[in-house]
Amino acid sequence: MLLITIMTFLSGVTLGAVVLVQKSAIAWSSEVGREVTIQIRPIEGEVMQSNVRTAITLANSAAGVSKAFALSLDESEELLIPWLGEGLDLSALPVPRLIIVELDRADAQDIAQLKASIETIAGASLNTHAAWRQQLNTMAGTFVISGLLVLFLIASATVLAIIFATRGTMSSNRAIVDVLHFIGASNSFIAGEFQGRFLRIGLRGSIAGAVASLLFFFGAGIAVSSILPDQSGAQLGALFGTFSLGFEGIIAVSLLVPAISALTAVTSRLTVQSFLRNTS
């Protein structure tokens, strides 16, 4: 039982953070798709505020456009600080205006036209963000797969671990299997006694490690908004959204328990005809 518990607190914590990483995947490429971004660089004898103001004119008249608005000299700034550190006078820096645009529908074929109004403004250009969706679904699915694969490990070292301790119990109940026979009990009627505990040894120790894992992610929460310092806690914030389940994720951890109940009956009932078959 308590090996069961492991192997699936430890599928259980896989899981959770393939379903974590993907929710979290989904948000950044819709929230990202949902933007794209107008940079625009000081150029010598260009007026800066009259290329901002001319750059969202064309963007709020553009198709598939529902807001564009321009950050502030201030906010621009403040986006430097993470690689440029913070206490530097940016002033003399020739710091690009950025405009954010809202888009209400993805359409190439609009974002190709606003492409093109835009980079008639001199030192101006469009960055729709496409690589960085690219990469994050890149990064999302291979992940995705990983966990996959470590569940199918997880289940591969359960399956094992249950076939060499059906066989070990087995072996020192023979004789009891012994009389079982000679009282005419079938080999059908022993596996499915066998099957009958395990079942339950398995429903106990996986119900166990799903409440052990549901409550490892509620406490790794709590973490990550009271424990971590709050620039730590943001950035994983950012990762993982509030590092919570939710509904999905605690239906999938959920569904561990009858899975490795039935591998656990399952396994234990073929072993058991196994053994018999090759002794009997």
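Here the structure is a predicted model, which means the values were calculated and not measured. Positions refer to the first chain, counted from 1. Throughout, rigid core stands for the largest set of C-alpha atoms superposing within 1.5 Å between the two forms. First, how it differs from the form predicted together with the partner chain.
In the core-superposed comparison between these two forms, A124 has its Cα shifted by at least 2 Å. Core-aligned CA deviation for N51 between these two forms: 2 Å or greater.
After superposing the rigid core, the C-alpha of I40 moves by 2 Å or more between these two forms.
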Given for the second form:
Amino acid sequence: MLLITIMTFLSGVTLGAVVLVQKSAIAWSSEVGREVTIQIRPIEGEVMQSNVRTAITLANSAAGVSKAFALSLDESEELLIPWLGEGLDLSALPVPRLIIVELDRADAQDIAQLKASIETIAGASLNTHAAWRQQLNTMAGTFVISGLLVLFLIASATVLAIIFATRGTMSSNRAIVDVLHFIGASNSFIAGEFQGRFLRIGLRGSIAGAVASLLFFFGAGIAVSSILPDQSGAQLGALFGTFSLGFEGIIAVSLLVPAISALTAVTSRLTVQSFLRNTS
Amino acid sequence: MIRFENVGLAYGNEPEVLKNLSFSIKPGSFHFLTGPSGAGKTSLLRLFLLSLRPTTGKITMFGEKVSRLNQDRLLQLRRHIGIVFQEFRLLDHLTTFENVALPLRVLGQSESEYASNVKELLEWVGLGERIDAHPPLLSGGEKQRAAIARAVIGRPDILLADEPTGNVDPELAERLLHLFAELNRMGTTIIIATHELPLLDKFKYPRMQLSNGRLKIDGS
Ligand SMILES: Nc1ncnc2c1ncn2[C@@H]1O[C@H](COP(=O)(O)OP(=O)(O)O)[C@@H](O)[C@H]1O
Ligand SMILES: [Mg+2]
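Show the form predicted together with the partner chain, please, the one above being the form predicted alone.
Shown next: the complete complex, the earlier chain at its head.
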């Protein structure tokens, strides 16, 4: 019973984490997907200000664009502080300018057209963050697959543990099995007598485990928002979507209850039957 | 109904407990199986119950060769045999009612079908008040009666009882033997193992006497 509870809890936490990462990855990906940036490198003989204006005009008139705006020099400076240190004066340096283009929809054809027209401007290039998104998706995918692998390992461990527990129960109830055999009970009748017991254990254990793992996420969510309200909280939040499992997550964790109960029932039934075959 | 031909039984490499037994038991008969403690009465009953296989010789039960039976057939034959174990072997996790009902459930009856039969029989053996008690709370005599009720509830063709009067006072012992006689009149073949000879004198049934591994049947 405790064993099933622990196994369900572990599965619940793993499954919950997988759902969180999957959800966050989809959210990031679509957010990032609706934004492209234009970079204009300074080139001698070109007037930066006019090129920036041209790019903004082009972008604004392109299909699918909702808004295009240039980052001011100050904003660009801020972006560069982590790299170049405080107190730098960009006006003295030939830095590229960035234009943020927000899209209504992430349509590949629109973006290709925009790219073609932007690149007619000397020194201008369009960045779709495609490579970055690719990497993000790979990462999330790796995490999801590892999570599923962990789930599989937990399930295997559970099956093994149930087999041993069932065998133990059967040998300590050997006298009962013998009496039932003397009365002429078939193996499936005897298995049925034990079945109910194992099903009850599986059901109670997995409900307790699922509730515990839901409470874990609930508690983690509260802890994150109260103990780390600042930057690290925001970072964790960005990583795990503020720990809220959401509807799908709760459903997924709840589905562990019938899944693990069924696993317990089937495993113990097969074990009982093989035990009876080997002892009668 | 039961036929033994040159049957011998030994446990492991020990000397034979039963030697070269040949006899047959007719349907509807009633036998006492007697002999001192350790003579092999329980072992012989276990051969009848098909829970032991003979070391040598041939046993035929219900017209079928025991050595040819597969597991399923063996379990089916056992449903025609009622057994009262010397040590009762009631299931402690079930109530008296559930213990006695077990053979009927094995036969596939539902509770609504057997409930009144089981209650009636429990009343009859004087356990009407103990229907919901679990075996650990029953006295020796009560367990004895519950074990007998379980053995007879399914109206078996053969009833085997191992020392069924060992744990009850002489008065109840006699009543129980009358119960067996009653069942026998209704057609059940009965074999009762006991070493309490005085009690048997009131009943004119043939005795199978075991001593030194040999069996002697007489119609006393
Ligand atoms: N399972 C067993 N293994 C080995 N020896 C046994 C076993 N059961 C009984 N015996 C031996 O067989 C002999 C007959 O025993 P049993 O049939 O119980 O006699 P009874 O019922 O007449 O007292 C005894 O010597 C006993 O020690
Ligand atoms: Mg005995």
